[in-house]
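First, one chain by itself in structure tokens, the form predicted on its own.
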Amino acid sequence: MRLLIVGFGFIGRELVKALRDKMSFLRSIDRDFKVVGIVDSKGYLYNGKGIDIDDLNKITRLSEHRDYKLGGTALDLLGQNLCDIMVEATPTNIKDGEPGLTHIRLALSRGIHVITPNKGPLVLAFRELMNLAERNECALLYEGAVAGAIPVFSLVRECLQGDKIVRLSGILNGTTNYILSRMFFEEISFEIALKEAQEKGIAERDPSYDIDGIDAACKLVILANALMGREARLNDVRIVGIRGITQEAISLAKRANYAIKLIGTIDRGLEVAPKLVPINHPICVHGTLNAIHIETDLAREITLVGYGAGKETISAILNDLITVLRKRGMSKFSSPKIV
């Protein structure tokens, strides 16, 4: 199968060397896998007989690769069919999902299966873009978009397959988790925590996405949607960001055995909000640290912990490709069914 990858930013640099690390074991799965096209916001690169992907590994910028094309996009290499999966990995953008929407929506209108860590078009359009993938039998699989290296969808789908899914909630920012747990562990203010946070690296310039619960909020709308059948959007969520958390709180918190988390919530409706956790609840999480809890009829209670960003949504992106790669001919992907 010929692999496309949209977006070569962190995410796409990380992907093509977990890919020249894992050639062997993937090529073990599908003898004829290889790298055909590589694309960021300027140009491409193409080789329909494979892109020699230990010479990315000797620039610093696609643009320097020799055989760049200027000025081509993603759509050039759609449109003509040359590959057989993409990942799409570029910016997520929750106004209006693009350019990754439209990545999506022409890839799996040519039956091209789809793996993608980015929230926007499943955030905005879910629901259209499975049933496109359903009507072309390609798959859309999106384990990188929610709490990085968690396999939760993978999970439900697999191994969940007869239980129906009544409760779910989790810390899905691993940035404001970190924000909170130097609060708790360190007795720092607020502020002091996201400057840390920022030096490091945990947080950007502008935290708004984060500290505010709008990423949470997206992940939430993901999960309600792709396991409990929901149809619901970003403005369904009520949203209470970690602004408002002082250290007075954290420490009365403290002192009766609590920790203060941003938690995302999928009851009756959807909720993004600082609550108080017991310290001895698997939830309660630290660092960087996600952390999901789901309730079932069936299993009752689970819980998966992991990281949630960066590096770690490598494993989420290889496991679904490897999916791919292992129900090659398969007739039909889809959701996992709710019951």
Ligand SMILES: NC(=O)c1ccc[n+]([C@@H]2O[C@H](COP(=O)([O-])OP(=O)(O)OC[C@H]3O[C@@H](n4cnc5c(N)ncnc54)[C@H](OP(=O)(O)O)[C@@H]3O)[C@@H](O)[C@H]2O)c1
Contents of the next structure:
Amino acid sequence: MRLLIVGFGFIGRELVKALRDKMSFLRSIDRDFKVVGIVDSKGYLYNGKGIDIDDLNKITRLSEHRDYKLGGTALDLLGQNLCDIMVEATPTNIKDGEPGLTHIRLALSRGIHVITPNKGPLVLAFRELMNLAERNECALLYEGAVAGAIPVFSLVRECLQGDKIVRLSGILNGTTNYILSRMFFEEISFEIALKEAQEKGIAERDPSYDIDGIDAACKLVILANALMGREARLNDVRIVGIRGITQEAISLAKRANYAIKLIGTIDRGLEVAPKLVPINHPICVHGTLNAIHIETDLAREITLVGYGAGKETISAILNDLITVLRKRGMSKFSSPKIV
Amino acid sequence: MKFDMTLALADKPGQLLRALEPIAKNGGNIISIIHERDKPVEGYVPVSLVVDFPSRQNFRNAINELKNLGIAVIKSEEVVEKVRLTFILIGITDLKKIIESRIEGVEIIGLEILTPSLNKVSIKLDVETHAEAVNILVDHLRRLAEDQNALLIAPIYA
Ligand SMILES: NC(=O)c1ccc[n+]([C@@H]2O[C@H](COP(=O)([O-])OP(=O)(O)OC[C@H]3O[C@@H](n4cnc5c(N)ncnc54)[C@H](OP(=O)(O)O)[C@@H]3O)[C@@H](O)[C@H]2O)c1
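Could the form predicted together with this ligand be shown next, to go alongside the form predicted on its own?
Next comes the full complex, and the chain you just saw is listed first.
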């Protein structure tokens, strides 16, 4: 199968590294697997015979490559029959989902499998995109979009096929969990913990998307729609961030054996808010870790813990890619059904 | 739901079985039973039961049928399950409003206040509440917090 990578930022580059390291394994699944194109915001690289993956790993910007075509776009490549799978890794945009939404719509409508860690299109148009994928008999996989390396969608799709999920709660943002953990263990103020996170590159210079709970809310919407058959939108989430949390509140909680965590919950409604979590609850993980606690009718309780962002996310993207490669030639893809 | 009941049975054979009939018929599941045969009071033996009925209606039906059989029901009340919950409020300006909240079935059992370096007061509130009043309590505290521009931190599963 022929892979097109759209976006050559952090994720795009880390993916290319992993593809280099695992190429012989991937070829053992699909002998014809190759990367035919890579796109950034200003142009692309395309080679129908396959781009030399070692060459790619020598550059940090796509434009450094001798075959770089300035001015070309992903739409040019998707518009022709040049690839079978697209990894869409452009920046998340929750206002209109672009440019990812247009890329994904076009790919799916042409029967190209899509793998994406990009939350924007999924938050805004989950049902539309899943229907489009189903109509065109191709896959839309997005394991990397929620809680990074934690394989929550694969787990539910493969291992909880007969369970009905009745409630889900989770720590879905590593930045806020890092800040709250530092406040808990080091007894420092919110402001200092935030500054420290920014210095370490864990928080953005403008941290509001994380600390005001918006990132966690986006992930909650995707989880609700994908795993529980809801028709949720971002507006449906009651969101409270962690800005107002004082050191005193954390120490009051700690003395009573609780930690304060930013928790996303899907119950009757959707909510992201700081909550008191008993320190011995399986969801009570620290640092940049994420955790997802699923409650189902049969299995009752399952907790997943792992890294929610960073290069660990490649694990999820690669697994999605291998899922598509293995299903080649099998009967059509269909979106998972909700029990 | 569970009910605590005390019946007065005539001190003669077969009375207990007769009394249990309406309970079983109405789906009651007996959790405990104390039959004090050696302590008859004026010819009556008190029997204390805790019974789990599928609904309040089933419970009421059982009580009516017991009365129709001429069995005296001395006590009958719902056993309310209580839960203890901890909340934290940050930035409350009017503490009195919290302490004076009167919600049926809710009792404040602990209050800890940290007045900090900054000007925001952090409060830990421990309450004991009927399981059924939890939602009302959370809504009430949320509204109080909103009115005072404060932040409520509720327990994860309240
Ligand atoms: N980083 C993580 O740890 C992580 C974890 C989970 C999910 N994600 C998601 O993965 C996606 C990518 O993240 P990232 O960290 O790799 O972002 P990034 O470093 O900002 O990279 C974004 C890439 O997209 C390219 N791009 C922008 N507009 C484009 C367009 N119209 N057509 C083609 N390419 C375009 C950019 O091109 P230029 O190079 O020309 O600017 C850049 O190469 C985001 O949606 C993010 O939310 C990231």
